[in-house]
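A single chain, nothing else alongside it, follows as structure tokens in the form predicted alone.
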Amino acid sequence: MPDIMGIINLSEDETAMRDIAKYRPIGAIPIAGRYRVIDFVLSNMVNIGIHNVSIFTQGKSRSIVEHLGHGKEWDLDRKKDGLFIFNPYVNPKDSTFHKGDIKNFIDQLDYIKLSKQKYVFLSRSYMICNVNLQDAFKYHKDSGADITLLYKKMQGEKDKFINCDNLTINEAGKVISVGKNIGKESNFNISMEMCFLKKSLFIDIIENSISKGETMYLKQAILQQVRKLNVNGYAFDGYLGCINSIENYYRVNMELLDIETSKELFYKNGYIYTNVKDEPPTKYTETANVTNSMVANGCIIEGTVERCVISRGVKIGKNAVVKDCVIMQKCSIEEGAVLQNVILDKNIEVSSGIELRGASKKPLVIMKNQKI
């Protein structure tokens, strides 16, 4: 589908992430062992054959460069399109702190002009899914609207999706208005943050909301054109994630445990890519016993795992305990040592006989690269 430019904006509310998005984005946080968040959204779009994908980060984008190098693994690494990262300009000479994303499209508009695709497909990166967007895209064009933005009607768990836009659609698949979820309802259209629109129109929002100092926020000035203009809602019926807060993060990795919805994910419309690592498999020796987890390759595995995800490179030792928990690449869990509810960002050690305890609901976060 050349017809069509991908742009993640990076531009996300990290507050609820607290420390392991400190330094780093919500796209590049392990997910699922093997993931990063952003390359569940990335790959939907070369799925249906996006080959000019640009990133507009926050300004924290080594990990992402680092995760995504050329896009070889979505087949991104092309002499022509491909994948642009681009990060905010800040003149040195410009006293002013600028806050906002607009700016960060207005200093890339010539790349956006230039683009020889004539609509766009914008996202975020923490909205979880295996969509087709190939659909998405027929129904846009077939309607006639000039947005159709994604949403997933929701039935219960209105805990899941707190602080998402919630939109409001009438009986015509019109979007009348965008409100936020705050808990309140038990029935409810939430915005999955992705849509599409013509660029021309894309390019019109960015210069009007510079022109006329509406505001400084991509997602706003989108917002804003609801009741201007033919904005339609399209209905996704497949699993959705939200990787918003702490909570949300440890939910949408626990739900990834259960077969049907792992297989839903990462294959129903295609496959979910990811940077490949030469690692060997996994060892497990005789004193490991592990049931319902997820492990990446790399490990060595002498003790006790349930119900966990764990990322390459962990070590755990003989006779630890881990049940229910997170645990990010190149952590060392010790003889002896029991985890249950909790999230290990990458590169922690810990000791012998240490005992580490969250809630399900609240689990227990460690910073990474700490001995404990």
Second form
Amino acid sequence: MPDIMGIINLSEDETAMRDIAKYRPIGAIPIAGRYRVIDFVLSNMVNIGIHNVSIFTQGKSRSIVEHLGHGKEWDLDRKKDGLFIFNPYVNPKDSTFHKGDIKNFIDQLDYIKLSKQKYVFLSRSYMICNVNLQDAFKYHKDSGADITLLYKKMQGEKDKFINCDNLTINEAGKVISVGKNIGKESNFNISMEMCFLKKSLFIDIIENSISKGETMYLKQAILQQVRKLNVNGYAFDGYLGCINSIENYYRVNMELLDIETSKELFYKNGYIYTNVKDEPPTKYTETANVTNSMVANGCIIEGTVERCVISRGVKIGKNAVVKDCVIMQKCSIEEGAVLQNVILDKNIEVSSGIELRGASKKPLVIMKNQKI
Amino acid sequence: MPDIMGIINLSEDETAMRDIAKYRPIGAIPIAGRYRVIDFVLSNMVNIGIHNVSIFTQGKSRSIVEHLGHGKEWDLDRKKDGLFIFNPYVNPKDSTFHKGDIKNFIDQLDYIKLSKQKYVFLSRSYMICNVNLQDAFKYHKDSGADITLLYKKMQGEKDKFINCDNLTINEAGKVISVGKNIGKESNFNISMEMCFLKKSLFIDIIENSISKGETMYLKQAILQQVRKLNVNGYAFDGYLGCINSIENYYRVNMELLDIETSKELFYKNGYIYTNVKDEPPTKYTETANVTNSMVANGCIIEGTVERCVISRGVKIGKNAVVKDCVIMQKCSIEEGAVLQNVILDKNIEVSSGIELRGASKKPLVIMKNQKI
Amino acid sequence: MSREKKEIIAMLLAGGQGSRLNMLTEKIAKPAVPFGGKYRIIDFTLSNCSNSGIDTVGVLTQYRPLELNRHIGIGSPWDLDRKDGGVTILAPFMGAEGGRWYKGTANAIYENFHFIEQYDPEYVLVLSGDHIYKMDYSLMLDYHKERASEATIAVITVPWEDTNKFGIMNVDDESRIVEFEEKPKQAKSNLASMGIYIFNWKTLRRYLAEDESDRKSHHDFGKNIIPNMLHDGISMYSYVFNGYWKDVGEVKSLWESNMDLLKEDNTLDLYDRNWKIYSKNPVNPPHYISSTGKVKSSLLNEGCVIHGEVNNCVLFPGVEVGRNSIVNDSVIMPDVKIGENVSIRKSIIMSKVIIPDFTVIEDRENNEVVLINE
Amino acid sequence: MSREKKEIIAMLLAGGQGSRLNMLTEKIAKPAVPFGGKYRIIDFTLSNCSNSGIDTVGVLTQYRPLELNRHIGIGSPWDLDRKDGGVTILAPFMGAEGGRWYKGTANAIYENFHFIEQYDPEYVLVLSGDHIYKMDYSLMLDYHKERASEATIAVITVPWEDTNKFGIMNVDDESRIVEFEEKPKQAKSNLASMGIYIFNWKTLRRYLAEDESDRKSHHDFGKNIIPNMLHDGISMYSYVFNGYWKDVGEVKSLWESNMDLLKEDNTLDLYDRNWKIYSKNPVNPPHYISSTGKVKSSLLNEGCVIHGEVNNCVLFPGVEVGRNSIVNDSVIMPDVKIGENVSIRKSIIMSKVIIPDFTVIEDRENNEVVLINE
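For comparison with the form predicted alone, kindly provide the form predicted together with the partner chain.
After this comes the whole thing, all chains and molecules, with the earlier chain placed first.
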């Protein structure tokens, strides 16, 4: 068991996610037929034996709490350590609400200090990958850096990581500066917003931000250190998906229809765990006609499905035609309905005869719990 | 398994509890050496097989969440049903906070509606007893009442239930009116603020309060029904403790030094469960001198203790004298210190040579985490 | 009143080697045999317990329990990881007088007498772990209590021509059992015992103790306990069950009951959200059908990757079917890898088997079910 | 990489009947014997595992496992109710060749070969469930890895006069084991084996298989496996443990080790919050000492009610002592009810015994420990 505590900071920019992040943080968005976005980083952590994980929310935590439960599926339902979910503390009497996420970390400084682990692995949820954190941690320790930031070298794919952090790294592997990717360069280093550092340094950074009062966001506080400290980069070269806009969300789902990509993401450095739903097998009837699609359990498929990601418990009726769609759990598409380039949030009933079409670059998004 | 869902409403008046309710709701106050106030009603419920319990907080829920954990000790860590803790929803964007507790129930109406049980047992936490809810539920069903309120007939003990609800009940057992006990009468019926009703009626009451917008408190909403509906009383005749003021808190702890009272409270209609702490046995040294006291596990006692309730993990040094005190967990009373009529909140270190004295009617209360 | 006191507990007989299932059970106990795409046979009984509100289940096993132990674990999938009660695996043990293997179904319960006593139950439900069905035992218990029965036996009507394969109950107008015949040649009724019993524990306890000291006894419920109770005039009722019920005791019936799930008029509804069948959930992504894949009239599970053609099949998690392969009317167990240009028909392929390219599997001559093991 | 792969798993031998503990173990296995006021003997080993970060423990048992099963349950007190791994009770089972009881310590591990293999461990820690001690196995594992040892045996220095009761290790300057003598008359060293071994699983697997086919073998670690490994020149090291360690194999040593806890200089610190000893927690209110009660130099637990005098005793949960009774130098197990005007000295009173008023219990003649059972 490595001497690391894991911290997932769900303070993420949700503005480009449109309606699917209206009632849930990005970490709780359903993806790839049976997962939530947060499952990937959480599984990466437990796969190397991290068993003290805290999740700092922005307040919209109900869907995260429901999804993670007591952490049983990640083997985090423990007496000592385990899974902790921290919401920003709101004082109902004075009704003040602090801007920025750093207040939440300040409030939980006791928990962080009392945790027995010496190192912190700090991450967000929106970067999807299956990374061997053991190797990255070893690199961090061996290199003697104060902070090791994980990144991926990109060639091409300009528009895939718009608005992500762009690292300038020298030949020695040291991070010189951090900028923003605005899609101009073709060769660049995308920060995965995952890093290793000593817990004592992490505490220093937070306490510093209290005493100086300059920073409201943890990320700012850490980036201020880049010039002062020895910050290294660790290059990851596997599949990296970025869920920071609805277009990217759609893109990642479609990319997983490549079986080699999805085998890497789901198996390479350990399994990806998620909340199980005890769904029965998926039933294909005589009239089903499914190609190039990913289908989760509990579905009943009677229609035509092409290039789709179909979540648990979806029903697709006879003569329904569903192409290039992401269908979340418990949707029901009735006889003869036609959908193309659509993202259906969960629990949507599409009636017989309805046709919905988006564009391949601008998928149509339908909000959850509707009958259309 | 009875067809009942349990609901504990922690919206309780904490003003008379002084500092021990400053950072915790009444339900989370340590009592009787190893319990929290909420343990009693929660155990009464699980003892008759209720396995769907929700706790509605006023927001100060951290200590409740820490104490109850996943509900394992109450066998409520379940896939279906189990334990739910609902905090009032605060919208950080508009920073509004609704007065009254009914908003919290309105927000969770979906949970209440989707629960499979037909009946609701609604309670607060501050009434301490070991009641056979099976019998009370049978009485409710057999009597055909819309609502059955539990109460206790009091004779004397005028000042023990000040500010509690006082029920006027006719010969047929029907509740005619609900008043407030101001300590004038000698024979009166104290409402235990526990009741049975059909879930459908409970939902009606909440929905009514939305549409009319008159009531902000669930209790108001229910009491409005007393005249309209058939409300019965069910008489409980066992020990009843009332934790609505610091004086009553002290009184209840002292009453439990009567072994017959405490045997009734802890064993009569089922066990009282609490969070276990894996404390070792309590060690009495050669110099220990303890009489008429209740001592939890994990203590090391070297001094003199009379008429006290001593919680888990307390240390009492040589020649220390502790009389008529309630000592919460992890306090340390050093050599030669003298305490009488004192309530020490948890984790207080009383240094050698210190003397602290309260009055038997006005115990001295010391706030937690201090060195004196 | 201790929380440990239980109104009813279940004792599940899962000891069977099930030799008629030959190769399937060479390494595992019959209740652990995979069924229905993602289940094992015992999941149905355990899920029935959980859904019926029975939270204390003793699983009696003595034959190769490793796989069953692993599958059941601490009982989480069935919400049977309880603080008091839950699921307990009861293997034979050694007492001061030496070790004793279970001699028969009744003896197995008798040997775990102390386990039952600790819950001080009013009723004991005796179950077998090798039948496929969905049943609400709480309704059977209500019936047992209403009739003031001391022993209630669940029965199902079977075709008259099959009566000689079952224990047959002859009952009066009030469903009281008047006679029990084990595999009669000339049956008087077609009500067959399902091997599901509710007993008043006090009554059962007495009969088990008496039976134990009877040297001639087979220590079996059907052969000894039930006939003895009947003989003594104990109040016994039959409880008629309507619904899907199958004893998957042979390779053929295992294949058939899997194929039953593909029928339009199948009565074993796996999609009922109010009566889920729970099982250990594999950790696999959704299944994937490629641009060359084709799936019809089949059940698929997570982790499958289909490049070929699948018709009228039940595929367990992690099955791969290569390009140009055709699989018809078959049951393919977990993690089987089928290569390219393979043809399979009417077969059961056991877990983890690898089928090389260009293989043909089918019993063309007799059209029997083919069983392929490692 | 599956999460099921474990670096190290523990195999805990809890099969012992412990006949020297006579009446104590008539109904329960020795590891389930109560100790220290709220524990059972096995709690120390299980807590050591949990505190050392070992999350997979197989408990091998074949003798009266009910009490042990109930005590361990799903492993919650030790945080061993894990999804993968956790604690598993391994009873003997029946294979296709019939049932086999464990023949010896080594055979018990061999028979559970498949259990170990499923975790594919690098190392296997072999433990015994009947010793009282606190030890960080992770430090022993570090030592094992640093030395590139294939088998590491924990040892403790014992008084020279006791060497004939132990397996004695003769080691060189680098702590490498050069010789092993079982209960030697003339010992060359006073380093006694604690029965705690870390093996490279690959090495152990080979030796277990060889031992199994050796008809003359006792299938015992001390008698067969260790000597065979030494003979073959396998790299073996001793790991010296300093601290409290006691084999509570007799009534007298059980009493003594309880009395040890009352000494001022006792080294088995039960109050260390960083190394808690976990056990099943009883559901009882705090203990109560009445106005007539008097307690000195004793350990008390929840649920006790003391109206009399208690000196130098260990009282388990739920013990009641009546007025004018005096209990000295004794171990009183759970739920014992001592009436009024009773006098007890130097005794062990077993669980749930009721001592009537005016009873006197003491061995005045020989001053031996008196054991009172139901």
